[in-house]
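One chain is shown next in structure tokens, namely the form predicted alone.
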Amino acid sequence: MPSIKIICPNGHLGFAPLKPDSFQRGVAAGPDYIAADSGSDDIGPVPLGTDTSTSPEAWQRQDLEAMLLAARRIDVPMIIGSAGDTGTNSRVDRYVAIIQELAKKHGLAPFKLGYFYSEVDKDRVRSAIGSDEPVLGLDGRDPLTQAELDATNRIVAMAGVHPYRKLLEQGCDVIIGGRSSDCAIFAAAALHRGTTEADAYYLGKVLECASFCAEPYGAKETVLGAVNGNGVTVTAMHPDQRCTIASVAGHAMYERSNPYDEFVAGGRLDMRDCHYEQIDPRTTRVTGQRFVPAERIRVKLEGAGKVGERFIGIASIRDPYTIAHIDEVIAWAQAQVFERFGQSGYELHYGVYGKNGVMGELEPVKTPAHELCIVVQGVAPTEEMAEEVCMTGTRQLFYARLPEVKGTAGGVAFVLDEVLKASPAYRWTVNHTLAVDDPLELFPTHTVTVGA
């Protein structure tokens, strides 16, 4: 009977430092595998777009260098994927290059590192678009079109678990992985040791955000997965926290349009009538789940274009009077920016925290609250002109003209006098899917020894 035990101690790794003491529980639960996802497309388009990270190198190089002690100790794999945020070519040869530095720091002992890439030529995908098989659109997107492509800056694959593996297969030791689908990375693992596809895929769903699947609420917490042959069984970690029935079913169905179904490269993980045991006091069990083998496999991809140059603006209101105008002194503002640079060719937008400026259009509560923060976004081809848009769309609230008003200016406060240079602006141009008749053809892999 195929079993498995994996212990996840981050989801999206280095975004927060992961937690030692429910870490070093899970090492000592004995786990066949130690097993990460450092990336996720929540951050936005700009780490994509700029290739850069959205985290701390040193919070990286902290988790990495945990989960690389304690793999070797026990002499388990360890598997990252979607490395550095994003899983681009950068982040990959980043976090090898961390490995291999470790290794050398702490006098390891030789272990074989196997990595692969996930980016893609935009010639690759160029050649897809007007094809028998274009590149799909999701979320309602359209198919992928030449321009849109041509306004992309990068674009990488989301692999699933082929790469993973295939460098298994190969004896890997440590594995770096480019861009991933989260649930990928464990089943690998997962197929690696015979289990079920159903019970592989569930294990890496229920495993990918690590204690986001436990009660009460504690983030970077050392979860525990195990498959035995009746099912997927899940348990915390930390002491104090419970995976219950109410957490994991609800960690199923959170970050996607529909709540039952979990796509991958090459098929669909169907939670539809999936059943939930609460085993022990911090273990539930799952069974009921199912895997859909897809008849053409497409891989997702991810790509981000260049908006342009970036500045921030803070200002701040507490005159009961500006507030109740706050629409016409924002109207008066953004008159002043297209008196200076006309209607088009830049971007400005206002967020108005205390009325609507988390929820937009779709906030409940039409009374504003009795202090606003306004935080002016300018976004323009350069950085002169994108100060200056932002500069202007931004001071000129202060000299917003309403009725009524008997004396000068001063209705509103600047946190700083000068606006705030920040990371370019990029919008996520690519969302689609790409058809592929040999699933690791985007993912070239490599191996190389590493240690003493």
The other form holds:
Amino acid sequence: MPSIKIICPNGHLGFAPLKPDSFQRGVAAGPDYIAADSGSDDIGPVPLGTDTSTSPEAWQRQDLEAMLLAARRIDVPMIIGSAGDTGTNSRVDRYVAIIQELAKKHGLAPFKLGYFYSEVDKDRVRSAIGSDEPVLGLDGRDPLTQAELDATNRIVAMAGVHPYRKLLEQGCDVIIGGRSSDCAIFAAAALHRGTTEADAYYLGKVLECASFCAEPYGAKETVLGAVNGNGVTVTAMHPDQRCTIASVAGHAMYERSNPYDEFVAGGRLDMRDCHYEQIDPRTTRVTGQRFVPAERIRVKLEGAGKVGERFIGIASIRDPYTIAHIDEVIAWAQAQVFERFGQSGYELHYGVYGKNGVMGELEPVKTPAHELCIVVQGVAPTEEMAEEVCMTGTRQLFYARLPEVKGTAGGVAFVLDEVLKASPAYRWTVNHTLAVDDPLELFPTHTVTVGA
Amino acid sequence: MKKLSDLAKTIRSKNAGVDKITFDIIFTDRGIYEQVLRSKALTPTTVAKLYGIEESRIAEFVEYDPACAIKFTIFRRRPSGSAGDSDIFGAQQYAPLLEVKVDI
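Would you mind giving the form predicted in complex with the partner chain, to go alongside the form predicted alone above?
Below is the whole assembly, all chains and molecules, this chain first.
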């Protein structure tokens, strides 16, 4: 009967450091694999667009070091997916280099490092746009157009289990993956051990965010998942956490639009008939999951396109009359920007904190607070223009002409009288799927021997 | 009348991909979960009204018995992280649900 135990110490490696105590408990529990996902599209399109990480290298390095040393010590494979937040080629190369440096630093015995890339050439996508299998949109988006592709700077494809399985079959001890479905990282290891697809994918689904499937809430703690021929079990490794029926079933719905389906390249995990059972105070068992293979393999693509350079301005208000007329104040400042730059060719956004700064149009509470903070974003093709758009849109709040204001020396408070250069603005241009004949086509794999 | 925040264990929001935000309301007591369902305090109609959006903006609305949870997902007005988006993770959009009155 195939069995496997995997520990996951972190739900987004690098985004915040793992917690060492529960990780060491997990290592002591004798896992067959140590695995973590390191990426997300939650972080917005800027890191993908600019080909950077949003996480500090020190945090990435710390987690990679903890996992590598533990994995080599107990001689089990270590698997990382979606390297460096985005899984672009440069992030994969960086993680590979970090692993090589760590191996040297600690004098590790030779081991086999496998890695694969996920970036997709725009010409490959372009040829599909015009074919009889268009690049289909997800979440209500239309099929991808040439124009949207032209507006895209970088595309990554989301790997399923295939490149991981190939590298495991080649005997890799450490795997660094490009952009991947979170659950595929774990599912590949389970499939490599011969488990059913249903158990493998559910195992991946429940482990991908580490202790998010446990209670009480406490992120970045290690959890242990196992398949033993009688469903999937998941156990919290932090002594104060438990994997309960509620926490595990609740996690099935986390970050997806419905709780029943998890789509991966090659199929769909169906959780409609899942049965949850508490088998000890910290462990829940799940049975009844099903895997439905896809008739045609479609790979999800993520793409980001640059909108412009960006500056941020900050202004705040205490005068109750000005607060009551905040929309007019902003309209005044906007009008000054329109006068200078016209009404198009740039973006100007006002976030009014204390009114609806967090929720925008979704905010049901219409009464402003007794003070407001306004964050102004100016986006334009050049830095110079973005700075001036933002500066005009911020500073003119100071000069807004309200007929009955008592304070005529300045309408807002500034924490700075300059505006701040921010990351360039990008947008998600691609949230689509591409049909492929070969599930490995978009994910070239490589291996190298590391260590003395 | 009770407030949803007094009845549910978890009330949260989070991105579901780059174009949607999903809301989870999770109960620990099956009886309370079923009473909330029966009360019709949370339906596509009440939720759309609460957030001031058209019902067509609601992509999914699920009563999820295995976890004693109610889950709904809305389409974003602009993809996460676009200039002008105030909540890249979609993680603070649940607050209005806390005050929803439930007739139980």
